[in-house]
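Just one chain follows, in the form predicted on its own, and it is written as structure tokens.
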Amino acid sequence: MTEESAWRPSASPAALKSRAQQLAFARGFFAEREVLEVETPVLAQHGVTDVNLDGVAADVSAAGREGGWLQTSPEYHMKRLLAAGSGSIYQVSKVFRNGERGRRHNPEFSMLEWYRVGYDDTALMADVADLVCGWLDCARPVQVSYRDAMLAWAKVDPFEISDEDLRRCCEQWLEPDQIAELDRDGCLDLLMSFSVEPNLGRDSPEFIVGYPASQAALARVSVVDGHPVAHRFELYVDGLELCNGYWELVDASEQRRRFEADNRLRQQSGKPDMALDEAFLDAVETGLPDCAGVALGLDRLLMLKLGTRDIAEVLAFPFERA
């Protein structure tokens, strides 16, 4: 890129007419779904525990506070929502993680995410195929299970292989010392990101389901074959992750715990505490209503529909122009 071409897009006028087309193919699948659009912040007073997030603080004064946070997703405000009496809700928005950007990754991208109430994750998978395949003209996904995926392409149980062997597996992409500050997710996750997600979605979109208890995040547990699994899904399209969906956790005691968990393995890993989002652990008290919600790449959905490999492809300003 030269400094005369830096003002210019990087997404073709084309790509621009198909993210209009796309926001239009959404709002149209919503309201024939008479499900309600909303709005919340995209600069909030708390960020999120995850670990593996790492938001973009602001340095706001207003309201006698100061800082603030880009959303790395609505999640939060839009689950106060649904506490209050919403019903099913969508937001289009944009949402920001520090430290990303590649051929799949921009600091700030496009996100949709939805909410139906009184579905599980089995209703709300069939929700997102009518989505993305209606969107895609492709064949409906099939479900796989996180360990069968595992076992499939990693040669590793997830749920059965020690630790010290899981270490053992990530030699090839890292040095002992980065190994060494890896705990077991984060080895899985490893694996899961070279070995896996790679070949997922080739032949035809799959959702893989089943994680373990430990990734469940936000989502609910259940046992299955002996194991705790998480009910959460992803979407994987010829090797791209699309979404990633839960059956919403409701038991607030049990969610700050896991906020708590999250903020030890913080400190093991050198990054800072995150105070907890009070006024949502607030709004999962009150009563979060049974839901089942997910949160789909916008961009990425946009590549696929085009045959793009560059997510600058389909962004008007990715961050080195922005």
Second form
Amino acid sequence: MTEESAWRPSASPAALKSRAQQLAFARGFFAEREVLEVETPVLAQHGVTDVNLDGVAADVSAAGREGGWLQTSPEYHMKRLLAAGSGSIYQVSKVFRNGERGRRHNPEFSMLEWYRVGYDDTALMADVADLVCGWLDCARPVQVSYRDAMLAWAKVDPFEISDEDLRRCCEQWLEPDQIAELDRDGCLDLLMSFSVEPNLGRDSPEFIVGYPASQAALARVSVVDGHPVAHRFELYVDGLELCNGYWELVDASEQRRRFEADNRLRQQSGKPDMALDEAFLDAVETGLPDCAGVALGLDRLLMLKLGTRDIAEVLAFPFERA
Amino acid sequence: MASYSTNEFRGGLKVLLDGDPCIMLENEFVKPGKGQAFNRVRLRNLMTNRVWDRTFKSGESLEAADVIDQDMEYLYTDGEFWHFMLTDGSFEQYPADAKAVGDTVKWLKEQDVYTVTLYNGAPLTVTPPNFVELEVVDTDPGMKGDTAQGGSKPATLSTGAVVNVPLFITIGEVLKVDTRSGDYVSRVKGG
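Mind giving me the form predicted together with its partner chain, seeing as the form predicted on its own was just shown?
And the full complex, kicking off with our chain again.
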């Protein structure tokens, strides 16, 4: 990037037009299905406890309150609306993740998040397939379990392999002292990133389902073949991860336990504790309706539509020019 | 010593890896859904010129390498070292050994300015400007006539470099040469 051109957008006029069309398509999709569009705060008091998600802290001061976080996802606020009886809702939102910049990442990006009351993960996957295939005009996704994907591409059974053997599998990429600092999920993430992901959704889109319970985040957990697995799914199209969905956890005490466990992991990795969002926990306590929800990266969906391999080509101004 | 964490990684960063100074060529951030983030980095070892691919976990850091590029004027060689002088008015001199000078030796002309990369204060590499102007000291006699006609011949330049030149070039002429490709570019008027 030369000095003279730094003010210019990195996306072509055609990409900007396609972005507008994509947004209109998504809004039409939900209008047809009578899912209500909502807006929730991007700037809020609490961030998330997720160990691998860093929010952007905001130096805000108003009405006697100091500090806040740019949201990594509108999830907590949308669930508060659900608990208040909103019915099925969707939102197009700018979200923020500190430190994330690469060919598929920008610290600020556009997310489409929606919740369907009365749906489970299977029903929501059909919804996702309708939206994605309707826009991309691609084959409908097939379902592959996390376990089978790991077995196929990393030659590892994520539920059976010993910690020691799992660490050995990481030696192709990391030095022994680096591996020593990785926990079991960290090792699995490495294999997922480097061995598995590039192969997913090559021939036709693939839903990865049945994540280990340790990676459940905010999803319910069931026992399948003797192993606790999360009702969580991700969609991959041509090696690109597009969305992450859950059959939502509605158990407030379990939710609190997971937040506290997150904070313990944060401490172990030298990250500061995140205060728990009590308003969110109160909402879950009051009663989150049975629902499934999913967050879909709109910039990546546009990358697939336009066949680009770099997110900068679909963003008017990526982080370096923003 | 300064260090760079994965969030600061970018092309052009000079870091120490396994004790050697390296320049970062590419940095790719990868992260599965909700999982651990990694940086896949391609670096060139400035000591050996070898290219390394390495992976780092988000939050890891690398020590900064004390590597800086400086403009210096080439003075002379004593046979063992090639002596350069800073052009910033300090007249500070630096002796570069054969390893640091490398292939650039064939483009070294006294009083021309080169980029000298210093590592811990000593010359690590010497990079010539993209174009140099050098006199032809030996070549077959020039051919009169159509200067646009094809065909070339070797010419030896004052620094010892041999480049292919058009047939009309004669001894004593000054040529502009691209040091990256070693190609003849043009004659220089008034040379």
